[in-house]
Structures are given as structure tokens and as C-alpha cells.
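The form predicted alone is given below as one chain in C-alpha cells.
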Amino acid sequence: MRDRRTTAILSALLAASLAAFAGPVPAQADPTEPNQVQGLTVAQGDGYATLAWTPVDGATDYQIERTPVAADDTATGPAVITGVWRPNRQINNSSPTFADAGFNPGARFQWRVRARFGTTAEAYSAPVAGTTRAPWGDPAVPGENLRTQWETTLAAQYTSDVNEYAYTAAVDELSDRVRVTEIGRTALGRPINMFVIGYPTPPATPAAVAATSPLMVNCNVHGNEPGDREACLIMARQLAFSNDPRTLDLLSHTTVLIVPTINGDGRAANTRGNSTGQDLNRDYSLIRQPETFALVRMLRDYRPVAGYDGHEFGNSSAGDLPMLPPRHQNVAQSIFDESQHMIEGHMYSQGAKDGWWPCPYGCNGGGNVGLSEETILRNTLGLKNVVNSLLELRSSGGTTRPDEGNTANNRRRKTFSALWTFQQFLDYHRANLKEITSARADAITFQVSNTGRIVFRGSRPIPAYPSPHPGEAPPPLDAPRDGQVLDQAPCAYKLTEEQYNGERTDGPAGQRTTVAQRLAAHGHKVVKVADGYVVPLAQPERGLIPLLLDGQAVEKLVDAERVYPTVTGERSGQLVVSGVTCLRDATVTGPVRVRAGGTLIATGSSITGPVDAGGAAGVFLTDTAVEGPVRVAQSSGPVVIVDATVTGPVDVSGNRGDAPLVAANTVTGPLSCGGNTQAPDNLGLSNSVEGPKSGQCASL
């Protein structure tokens, strides 16, 4: 997707800065030189450095070379190739910059630029010489000069798990804006800590943090590929202890949900895998592991909106960065859109002005790579709603790089291009919130109204740019094969007992958990009935719940049973519900009745006359329009009103299961709740009511 929209939040907290540094004065070489660069000019940023020039006629790539010099600019050591620049890096080429980095922060160097047409190379431009900015953090103040194990080494060695958790407790100790929560133990037992960064301080709860709409970086899931985790360190002191306007306006807005480790075994013993051998990259929609369990009960729990998962990527011909949306086609198309438009809209072009070269995971003989799994993460997060990108860290230099056979080189370069990509993120939600939650609301919606196919496995096409351009070279389209679909929805799936309570075979002995542990952690709604459990689709989850439940998924939990809608078209009378009745794209005329221990599903349905549920074990009504009024009260299960037209009043009482969802209804009369055994919640969907909204739903 194309940049549709300014982002005029985020130029107006990068004016500030930009009227106090006019930027640095370009160097003019020799004019008489033939086809030599002009207009160099370098600027500093954490960890890297932004070469810019005026672009030679006709050049087919650019070298950079680096030196290291002293105070008065004399060499200090040889002169390096450390870069260099290809048109397909940026969206913008006819502008090139590149992004310098590897070195130590804090040294002096200088940068010349070259170009090449073909393998002749001419005359270098003339010298710019500059000191990198040293790491973030002025080492006389408490908090600000606390650093990592991988800093103080200066990258010769990774932060330990010991070092962590100090280094973890200390920003915890000396910062009110931090509240570090373990969310879950590895399978070996070690804590997955969880940074919640807020200001002036974090919200309390989980429910609070969830209300101000966060975003989620988790850093670290395969344990040899520790470049993310460092920089989510570093940005984790930033945002505890920087006073600039930025950060503030930030963290007075939003809360950050940074999740350094959850693969703390793997990380230990540097393996892809948990101490089980299992790739948690492949295990987060059936969390048969204590670690994926453990980050998707936080998601149930905080309700990130928008998030970033890091990883790094063995193809030394990838971009620095290659990133991408949740390709699974069971994601809702608003937040694939989205995501796209953060990848597309924001990293190539912010890539371009800083010199970083972000481009789809898979580009330039990536593999097949990228695919429509629902137990990776990015395309787990899009089934829960939430805009988000993979983010892979290219593993070795490359051709683009040839200065990272020095380890430490190359651990710095991944480290500040993870920083970067993330302090973009942190600017790319502050800008676009409202884009963001009205990408998730249109998702729930569509998703609660459980109308369209189930597709099983299968990704959605990442479109192909003209060369060069970072997204030239997509990854491939695994399109649904033979059996891979489901053309006719099931309105719900039935469990038996033994498939809901039954003890399980999966994951590591000792921390096993049940089918009903897992739905329960993803927040499924399940109703009990008088032979089993019912999991209706008629939920925000809804292109999930097939994936784990239908027989006819690729990776499933159990072979339950479909349940059919059983009232469709017209139908004239009052409509008692005893059992469990689907309601699918059907008009009643006349009352609906709910009797104690009955469940109605009904979706996309019309309703002329009252709806009345009086202790019933589960009522559904979503995209479902209501000529009367609406009273649910007593239910043993679930209570799920969204998207709703109601005319006439709404009362939601004395339930006591959990938290009736109350969300993007509109109302005719007024709304009360009370007595609910857990308030409702509106997943930050408001309610259009026309009259008063009183008692648990007030606030709705």
C-alpha cells in the first residue's frame, strides 16, 4: 500500500528539533573533479550515522568509507568500506542516504562518499568528520547512567539473565513511570518480565493500562537472536529517564508494554527453541508452552492495540530490516491495511531520510519465508485484532556491509537498526492512534459478525514495486490449497467434556494445560451446556476459533463438532430459546424469548419485538438489529452485545459470568447495568446511546 496520509502529529514534535540543528553543512569537493560526490553532509543518531549527498548522473551504487580520527581529525586507523548504497534501498533514491553504523558509540570518524559506475569506482568526496553521539544517559545521574552487560562490553558480550534482572529492578527502583510485572515463568522457571512505562506514572491495573490503547514490543522469542532484546533494553532506560518533549508526550498519551525475554532458556543456552526445543514462533495460537501462554494471557489482559515482534534473518542479501504485516487471511482486512500502511506508509519513507533500508521480509531471495502460519506471532496478533509487523535484524553484513567480519560491528549494527525501527514505531502509534483503533474497531466488528469464509491456511498477497524499490522482491503467496477452506461458517463449535477438561499430551510435563486453559487465556467466550461447551463465532476472535477447534484446521486442539445456525430467514411468532439456537441473517417477527440454562447466538438477524433472556446460560446479539427492548439478566455464561441497533432500552443485569461485552452498539433509550458480577466492558468500542447510560455501563 502507498502512503495515504500525512502524519502531521509527528511533524510537529520532529519542528522543534529541527529549528534548533539547521542541519550539517554539506562538503563541496573539487569541482574539477569528474563524477566525484558533493554535498556530503553526516548526522548523528543513537548508534548510527546518516550519510546524505547530491547523487552522481548515471552511478549505479555509492561505497562509504569510514575513519577513524582524533580530536583534530587526524587518522587514527585505516580507512574502511563500511557501506554501500544500492538504488532498491529507499523509496526516494533520486535522494540517497545511508546508515552508517557499527562503530563504537561515542568515537570520531570522518566519511567520505564515492561513486561506481559499474566496478569503476571515482574520486571520493570531500571529508566530513564528526563525533558519534556516546550512548544514551548522562553517566552522573542516577538511572540515566545505569547500563547493560552488552554495553559496558561494548558488545563483546550479550546481557545475561542475571544482568537483566538487575538491570531490570534498577529502572524499576529509580523511575515512577516504570512498573516491571512478571507475567509467566519459562518452562525451567525463569521470570518474563514485563516493562509497563507510563507518565507521569503507569495505570495500576491491567484494565487501566488497557484503556489508554498500548503498544507491545516483544524482543527476544528465539533465544539466538538477541540483537532486539538490546535495543529494547536501551529504549527501556530512554523512556524511564528522558525529559525531553518527545518521550513525555509519548508516555502522556499511551503506555509502553516492553517484553525483553520470554524465551529466557533459549537465550541462556543461545538456541532458537526453549528448553523444550520447541519454536515458541510457532506455538502462539496453541500455547502448549508456559511462555506462549504467558504472553497471550497479557494480550487478553493489556490489550495492546499495536505491537512490533523481533527476530533476526540469516539472508545477507535482505535489507537491514525486513519487516511484515499478519498475512493470515482470517485477519481482518482493516488491520492488515494498517499494518501495511506502518510498514509502507512510515518505515520506507522515515528509512529513507535516516539511511536504514526496511523492505518485506523475504526480499531479494529471502526463501519461503513469510507465510500464513497462525502460530507465529504477527499473524496471531492480527487474528486478536492489533495492528503489528514482524521485524527480522539481517544477520551478517552482506554485500551492502563488509565491515561486520568484526562481531562486534555487526552486533551494534542489528542492536541501533532494532532502536531505531522501535523509536519509529513508538512515533508511527503517537501519530496515527485514531487510524490505529478505528483499524481494530472495524475488525471487531467484521469479526463479531462471523459472516464470510473460515480459511484455514493462507496469506494475503504482499504487493510487488517496480525496481528498484525496498519492496521489490515480496515473498511468496501461499494461497489456500484444496480442503484449505470453509465456504459456510459454522455459526458455533461444540466441545465434549473430555475435549474441554481432558487432561493433554502437548508441552512439557508438569505444566500442561487444558483446552479450557487455553481458550480462557486467548479471553474465548464458552458457554457450558447440558452435554458439553459451545464456542460461538459471534465473538472478536473469531477467525481464531476455527483454527484451534475445526477438525478440518492444519494445526488444531481438538475435532469438535460444527453447530449450524438452526433459525434462518423469516419467521413470524414469539421464538422461545430452551437449548442452543443460531440466529443467522434471519427476521423474527415477534418476541424472543431466552429461557434459565438457554443459549442464543444471533448474527446479522432482525428482531421485531423484545428480546427477554432470564437466566440463561450464554446470549450472543452482534451486527443484530432489535425493535424493542433488550433485557439480559441472570446468565450463568457469557453476554456478548456488539454492534447492535437497538430501539428502545438495553439492560444488562446480575450476571455472573465474566465481563458482559457491551461495545459499538447503538442504542435508541437508555442503557443500564448493574449487579454484574464482573462490570462490562466495551473494548474501547463506544456505545451510541440516545438516553441515559447509568450504573456498570455509565462510563460505556
The other form holds:
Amino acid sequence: MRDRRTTAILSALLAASLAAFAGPVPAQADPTEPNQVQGLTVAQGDGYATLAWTPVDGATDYQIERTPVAADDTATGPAVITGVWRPNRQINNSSPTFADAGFNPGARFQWRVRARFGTTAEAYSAPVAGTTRAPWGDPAVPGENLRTQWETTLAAQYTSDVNEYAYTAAVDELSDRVRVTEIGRTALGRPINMFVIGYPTPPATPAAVAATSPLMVNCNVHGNEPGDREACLIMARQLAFSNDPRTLDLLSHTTVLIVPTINGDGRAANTRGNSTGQDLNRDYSLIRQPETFALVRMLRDYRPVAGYDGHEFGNSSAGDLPMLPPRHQNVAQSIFDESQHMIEGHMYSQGAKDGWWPCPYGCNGGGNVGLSEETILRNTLGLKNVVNSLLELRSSGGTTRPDEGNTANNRRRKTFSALWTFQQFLDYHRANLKEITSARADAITFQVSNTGRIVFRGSRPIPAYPSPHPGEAPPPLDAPRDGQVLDQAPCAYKLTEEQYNGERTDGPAGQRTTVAQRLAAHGHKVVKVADGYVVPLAQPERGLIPLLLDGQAVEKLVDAERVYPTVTGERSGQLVVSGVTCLRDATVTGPVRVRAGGTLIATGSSITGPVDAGGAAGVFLTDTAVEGPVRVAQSSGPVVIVDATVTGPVDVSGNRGDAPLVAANTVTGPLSCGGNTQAPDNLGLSNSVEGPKSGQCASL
Amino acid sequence: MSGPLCDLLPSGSDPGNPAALAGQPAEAALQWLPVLTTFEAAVRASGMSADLHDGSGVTILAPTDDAFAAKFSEDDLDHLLVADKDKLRGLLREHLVAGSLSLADLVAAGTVTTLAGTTVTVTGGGATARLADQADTVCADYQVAGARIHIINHVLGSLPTTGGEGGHRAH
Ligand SMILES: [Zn+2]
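Same protein, different form: I have the form predicted alone, so give me the form predicted together with the partner chain.
Every component of the complex follows; first up is the chain already shown.
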């Protein structure tokens, strides 16, 4: 648990950085009244102002007062209590901060803060004044001067689909850093666009983007929760045109993927679901809908290593920014841990610094939310080995932001809190890329090994953060219930022709896809055999596959046949594979020969002798040691060699299926690849090869 | 303009201020009132925009987003907007009255009949009025082209209540 270990260090750093804060001179009250707040400062962010002060011993809470003022600091309107700081806001009560937001950016204000003891209000601090940061971008500089409909209408209107497309096209045209690509269309035919942003230009192909360990923000899946989407559109402009060193540094090291509106039909109709009424955030595993299908296919091709998924939350007593990692128990531990670290180790600490209130989803009286449905993007991403978090924006102002009866104020607070989060997410990715990619590598090698039980539904616990908590309550335990655990994982699932290629009845009429198309969109490896289709679990999305194909799964695609290992334990002599042979924890003394049309799936095994597959239907060799050469040639189907230890040479050539996966192997001899229809890939997990790497595997 | 919510809506020279809406058709004006996103979406979904500027004028009793959230669960609201358009049109007619009536006109009339045929009592006076003994006008007397918009805090009609506090939808 990287998150908890580093908290103390981060807190110490935070205290040091606050002590060294070189912003406005703190306000001095003279003479001091009893229990009067001292040391009030204000620092401006994008759409918010961070107030910080010295705590008053024994205070119950604090009220933040804001007054609009002219340039000479005379009041131009009434003073209003805009915020209430409570101890459950942040993890270090020794340095209280509050992100005041909701105002029209660019206006000038004066702030004061007072402590309360129970209901007794103490004296206000001396005031601090400041001009808030104007909407990002110089109005005189092309590109920078673009504004969304939401910005130009002062948040009276959300950005329409038409305005989004125009704005997006303008950003695309005016910035070399941006390529806007259409990743699919909604059920009603609206384009689903994605910003692909890199510096000086984004890599040209999805595979080239994938090589930069990109990160993704999914901004608007529920059409009636538009706050994050407005933040995404503003952030796209900042990334496209800002020349500050931070932005250039970020974009020089990765590629940012922003999907502003996956649910354009629902956004236009102001509905949660899409035009068929389907909640798209209950469809990311099943991908019955064109919108979710498009996003999942994009994930396969662009391979983001980290993600955020934006929402709004109706619980008025939650924090500003409820967050949650992928909890499904089939998600690799390393992905869960790293996601938790992003939330607790980074967002909680940065929130305490900037005055925002991230908290565990649920947070206060949250009810039965934040569970293990793999249909939810948070969990789907985790099962795809992507470090990620849900983001909620508390819908209403609630008791801690009492000045949001004005809808524009409410909308601005939500959007700028999302913008803060997404920018923090970029910083986290930049600073922790090594940890993220190593968590991903651990997850992939774990998944391909096909070890451990399968859980159909059930979450990892989210323990309460050590006191002081951000919020009161983490989400429910959600442990797996009876009948939702499979202790002996199968080796593979086998589908009939009808199951695999048959017409479906789910999804919108005229746009329905087959299981074959959906598994392909997920990037799952499928072996065509004589009497059906075999989906081995020895592949990177092992945790997701049973949720789609097992009869016991809660929301499955089909009830496919479980295929169990055929070879376990000790075995001597040559092993000839002609049908589907599955080795698990086997020790084979002797050569393994896969005949034309045969399928070998080996996990956790050791083979003393060469492995030779010529014209196989599929070869899966994971978490397995082989003494002797490994040759996989002329296969008609998938080749997966991951986390294998080979004493001797490895040759992968002339295979005709999708890109062979050759990753995280240890090879004492040479690794040579040639003539494969699609060049082998390593998913970013390099092989340790003593001999030379050559041909199509030269850079793996 | 009258009612407690008016101060919290676009005013002065802000985009969407009442004077700026004066000449606009009702369905366009609705898009500027940030508390009416559900009602505005319902008008579009129902295909009833034209009914909002009938030649002889119309009175629009528009429930706020909060009122819709209190009345309908999110699922039911989605179903109304996406699937059950007949029921949606019936619901909207409960909020439309023939003739462009000011708040004072409504109060003076004492009762009005909606396009759905329901008789609605109007009581009170001054800055707000109470409709059907359950809905208050919270910002009344937006004058738009051929119509008056009165924002109300409760959904009218006889559909069952399925919304309310506590049922936080998970993400
Ligand atoms: Zn949501």
C-alpha cells in the first residue's frame, strides 16, 4: 500500500511548502481579538481562490466570507458566506485551506474568515483581496482566445453539441499539438471525438501514441452530468496553446487523450442514458451500444495507462470530489494499489494544499454506491490494467458551499473543481509514470499467469483513511457473496459458432454487434478450432473474460463452456499437441510439439525440452520455463508468449494472426522474429534477452 | 419579474437576462434559464416547441430542475424523455395554459384550466402565487414572444412521485 506509507512524508513536504509559501503577505489584524483567525492568505487558481489561514485552537469550523470589490477594494456588492470549512475536509487540520469557487472568473473580491465554536461566531480575520484569474487564454491570441458556449454565456448554458464540434475543430486547426479523431458515432450518429494531444505534435498512429504511455479523461458518460465535460473542453485549450514550462514538459513526455462527450445523444437530450435509455456506465464490459463499443476499441488501440472518468453525484453531503479506484477483485492488486495511491497519496494531499475536498466515494452517508460491477468504466479499466479513478462532482452546493442557489455559481464550482482534478491527474501521471507502468507490468504478468480464483462480483475493501478523514465513510465493503467466486479458474472458455458469430438481440436495432466483434474490440485473443472458438485466460484481460463468458457471471455475454487443464503435474516423454492442450502447473520432461491446427496453452509450467509449434491454431506460453529452443511459426491464430523464461533461442515467425504478444520474457538465447503478418508487440513490457533481438522483435 | 429565485437567475446585462429574452420564442428563451434544463429538454423531446408560441399566446408554468428531481427518479425521467413521449406530452400540457397570462392575471382568475384539461386553483398574490395548492411561483413573469414563463417549484399533474432525497444513483 504505497498510499499510506507516503502520507507522512507528503504531509511533511506539504507543511514545508506552505511554510515557504511566497504569495501575498498575510493579512495582519491589529489589535488581535480573541479567537480571531490570523494569517489569512489567498492564492488564485483557474476558477477558484485558495484561502489558507492559521487554525484557531478548539474551533469547530470556519466560515469563509466573500465580498465583490472594486480596484480600490471598496465593496461593490454584499458580503456573502460562500464556504464552510469543516475538519473532515482535509487530511491535515493543522493547515486549513478552502478553495472558494463559483464566482465569475476575473472578478475582484475581498475575503475574510472567522472561526466558530459550536454556533458562536468569533471575530473575522483581517481581509485579503485579490483579482481572480480570468478565463484561460489571452483574448488577443488566436487559439488562446477560443471560448466555449458555457464560458461565453457565463455558465447560463452548457456547451451544445454544435458548439462543441466547432470549438473542437478550431482547437484542432489552430494547434499543432492537437489531433482530433473520431473514435466512433453515437446511436443517433453524432461523432464521438477524442483530442489526442502531444508536444510538439501528437504521435501519428494509435500504436505510436500507445508507446508514450498515454493517459485518458472520459468526460461525459451520463448526459445529465455535464460539469466535467466543460472542464475537459477548457483543459484541451490550455494544453493546446499554453506555453508554460509545465504544460510543455507534460506534453513532451506523454500523450493526453480527452474524450469530451461519449454520450452526445444523452447530453443533447439531458438524459443519463443514451438514446435507447441504456446507462452507458453499465455497458463497458458488454459493449452492446455503439458508444461504449467505440471507447473500448479506442482503449485497445491507444492503450492509456491511466484514466479518470467524470461524473456528478446527487449526495449533497458528500465532499467536493468523491473518488474511487477500480475495486473489482479480479483487478490486479498492483492496479488497485496504484489507483489508491493516486487518490489518497496525491489527490488528498494536493486537495489539502489547494483547498478542494476529495473524499472516498460515498464520503458522507453515501449509501450503496461504488461497487464491483465490471460494466462500470472504473472497473472495466482496472480489468484492462489501467490505473484509474472515478471522479464525482457533488451536484449541489450542500452545507459547505451555501452560495450556490445561483445555478451559474454551482456550475462553475463543479467545472473548476473537475479542471483542478484533471490537471492534478496530469501532474500525477508525469511524476509517477514509473510506478504506473510498473503496476501495469505487474498486472499484465499476473493476469496472463491465470492464477488465483475468479470473482464474479465483489470488491476490495476501501479502508477509512487515517484520521482526520476526508469525509466520514468509505463505500460499503461489498465482499463477494456466495456463488460469486470460482476457486478453480478454467484454462479457457469455448464458444460455439452460434455463440460467437450468431446474431444478437442486445443493442440498438441495426447497430448490433456479435460476440466476435465485441471480443475483438476488447482485444481478446480467440483461437478458432475445429468445432468452435477458444478464449484462453492466459492473456492480459484474464480478469474480465470470465465475466463475459462464464455461465455463473452476473452480466455475461454468453454461457460458454469451461475448458479445464488437461496436463498437470509430472509428465515424461514427448508431448504432441493436436487438439487443445492446456498445461497448468505441469512439469514436462521432454519436447512439446504442436501440430498444425493444434492449440497449446501453458501456464505456470516447466518444460524441459524444445517447444516447437508449426502451423498451430494458437500458442499461449505464460509464466512458464522452457529449456530448449522455442519456435512458433506459421500459426493461423494468436501467439502469446509472456513472462516465460526460455533457456535457449526464441523464434516467432511467419504467424498470420493478430500481432503476436511477446512481452516480459527472459531469454538466454537470441530472440528473432520475421515474416509475421503483424509485427509482434510487447505492450510496453520489454523482454530481457541475452542474445541479440532481431527482425520484427529488434525493439521488443 | 417577481419571486425569490429571480435574483439568482441571469440579470442585468448578463447573457440570458430577462430583457434579452423578451423577443425570443419560448423554446429559445427556456435555454437561457439554468434552472429549467429538465423542462427545456422535455419540451424538445416531446416535439411541442411549436405549442409554446401558439398564435393566441400561452402561459408556461415551468418546474425547476429541483422540482423534477423531487418528482421523478432519474430512471423514470429518462424513460419519459426517451421512450414514453405520449406521457411526456400529457405531463407538459399540465403545465401550459392558453393565453399569455401574467402572474396578476393568474391570481385574478383564481382558477385556470391547463391544456391537459385540469383545473388549477391560483391563490396568493404579491410576489408569488400558489398553484393547485402545491406549487409556488419562484420567479414569475418572463415575457417572451407570445408567451409568459412562470418558474414554479413543483411538478403539476397526477403522475406518481418516484423521486426525492436519498436515492443517490451510483456513478
Ligand atoms: Zn454519472
